[in-house]
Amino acid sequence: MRLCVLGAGAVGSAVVELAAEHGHVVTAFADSESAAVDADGLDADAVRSKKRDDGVVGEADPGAVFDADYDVLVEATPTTLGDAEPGFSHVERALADDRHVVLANKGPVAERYADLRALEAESEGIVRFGATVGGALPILSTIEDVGPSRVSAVYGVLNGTANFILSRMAAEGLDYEHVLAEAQDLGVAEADPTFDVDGTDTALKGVIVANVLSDGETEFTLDDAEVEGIQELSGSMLDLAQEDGQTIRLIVEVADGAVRVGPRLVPENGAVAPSGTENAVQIEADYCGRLGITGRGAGGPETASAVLTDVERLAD
């Protein structure tokens, strides 16, 4: 497949970097202010080094990719919420052009995504977005094989950063402001980590469960999640968890039409209370049971493999 990228950050460039190693050709390549165009394939390696070095990936305006000789359109832009542009506004003309989109940024299919699957069902393009939930975790897969409607939940740890940091303050007895401070300088939290520790970002994750649970019966937005955050949390509640064999995680849960996002108690080595930066997720499924995922959840080649995951569904 030829692929179009939008977004020269993480997952993105990982995306260019790997694509060949799964077949496929990237023939146009975007920031916010340039492009790269090659109707041969670009060179990932320069490409990429010419991101590193001079801050734009080539000479071209970004919307000279739109005209480029492409399949699918990869959307890895930085996630926005609301209108969700300008993403949204890329798989539009994507879609309107009948190429195929799979999308890394979460924005579009979870706070327009009604408006997404009418773009879809006009076009002759698929949508895939495997990568918007747990990364190179096959938890939107999952539920598409078993089938959403034979799902009755879904729930867990989604984000890392959260995690990463209650897994410490347990570990170490810690209060939240030290573990977040050692966090960023690990590169584990960003230096703005809001989106991280305040839930949102879990419960974006969550609401796009939620729409592919609905299929199409009831949309939902981060407007109708109950989000609450860590920051609040202090090392002794850790502690007095860990005396009844329990720990807190920031979990999600996803049942009976409503998103929930919030610290919770759960056993201390239970399914739902991975280390580290690790994300684990439950899918609770008529005639499966309980079907746990758990693994690398973020990171620009984990999410990269999801993505180029989705391009090979595409192409089948």
Second form
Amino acid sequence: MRLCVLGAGAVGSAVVELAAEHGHVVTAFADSESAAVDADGLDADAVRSKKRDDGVVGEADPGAVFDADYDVLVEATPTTLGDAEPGFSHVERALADDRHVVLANKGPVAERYADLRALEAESEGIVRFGATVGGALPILSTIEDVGPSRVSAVYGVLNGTANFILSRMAAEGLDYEHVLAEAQDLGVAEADPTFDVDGTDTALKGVIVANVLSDGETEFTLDDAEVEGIQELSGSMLDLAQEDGQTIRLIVEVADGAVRVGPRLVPENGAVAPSGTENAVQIEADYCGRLGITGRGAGGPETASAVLTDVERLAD
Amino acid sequence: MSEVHNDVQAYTLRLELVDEPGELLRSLQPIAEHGGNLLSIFHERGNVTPRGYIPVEVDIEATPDRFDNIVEGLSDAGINVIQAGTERYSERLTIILSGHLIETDLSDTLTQIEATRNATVTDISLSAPAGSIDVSSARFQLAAASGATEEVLAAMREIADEKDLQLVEPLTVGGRA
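Now show me the form predicted in complex with the partner chain, since the one above was the form predicted on its own.
What follows is the whole complex; the chain from before opens it.
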């Protein structure tokens, strides 16, 4: 497939780097300021080093990518809330041109799911977004395979940064502020970790799952989720949990048409208490009971591999 | 398999008695008559129900056959049997509350939790690192009536809201308590 990659952050860059390995060609690549287009396929190393050294991916205007020859738009610009722009307009343009879309950006599927599905219905193109929930973990594809109508609940840990902080607080008996600073030093937490620790990122993923499960019957957005973060937790609360064989994790629960995110007491060595930056999700479905998926969720190459898996499914 | 049927089990009976002298004794007679072994009696004299009855919780040991006779005997004697069986308080729940627990009167918080329908506190562990003026945390172990987990958690949220305490709930989705 010929890919047009929008967004030159960790995920977009990794898609450009790994595309050839998966048998795909990147014909266009853009960040918010600039673009590079080549119908024969871009040189992945050249555009990535140009971005690193000069701060731009190429000499073209970002809008030029839509005129390039491509089969799949990979939308990997930063997630935005509310109108989900500019990501949503990028998707709209690609679908209007009857191209497929693969999202790494959570905004369009979390905040404007109904609009997105309406545009898709008018287009020859198909939208896939497996990378938006749990990165490389096959969470949405498992739900798709089992059948959304047979899934009664999805719950677990979907934010590696919050999980790292809580597992360190539990292991070392340290307080939140201390561990957050450590996580920032290690590059596990961003300079502004707000969305990771206040539950917003986890909630967006929960909302996406809820949209998939409801299959268009009810539209969910971030406003429909009940969200609580981990900023107020103390080391002594984790100690109290531990004395009882439990621990505290930032858990999303999607069940009975509701999305709830907050710190929850869970069994210390249970299925939804992964260590470090791992994610862990349980899917409850008719007939097959409880399915567990655990592993490294986020990260550039991990999420890029999920994007390329979606591209693969479109090729089939 | 007849031995299985004759196995002695513990049962909890929840009764509501008319507030008159001799009622407690009258309620215990069918238990003695039908061979039940009394383990404990919790007479909640100060906790009259809205209809003016006095709740009494009686724990007994009996074989299943005898237990059935006891319940029948109580009904025949005109005693209100609210709950009979082993099912009550079958779900264990742990919550953590954090905040100005001591300033906001821990014993009042405990009383409020105890007053919650369908739940009883079985254990408390308090952690107050910096004395009583600062933020402290406590773990409460609750026993909830079967099927009442959501109702009990909703009551805990209300108590936490009212006292401006942070509540960490257990994960209960999919029947995990």
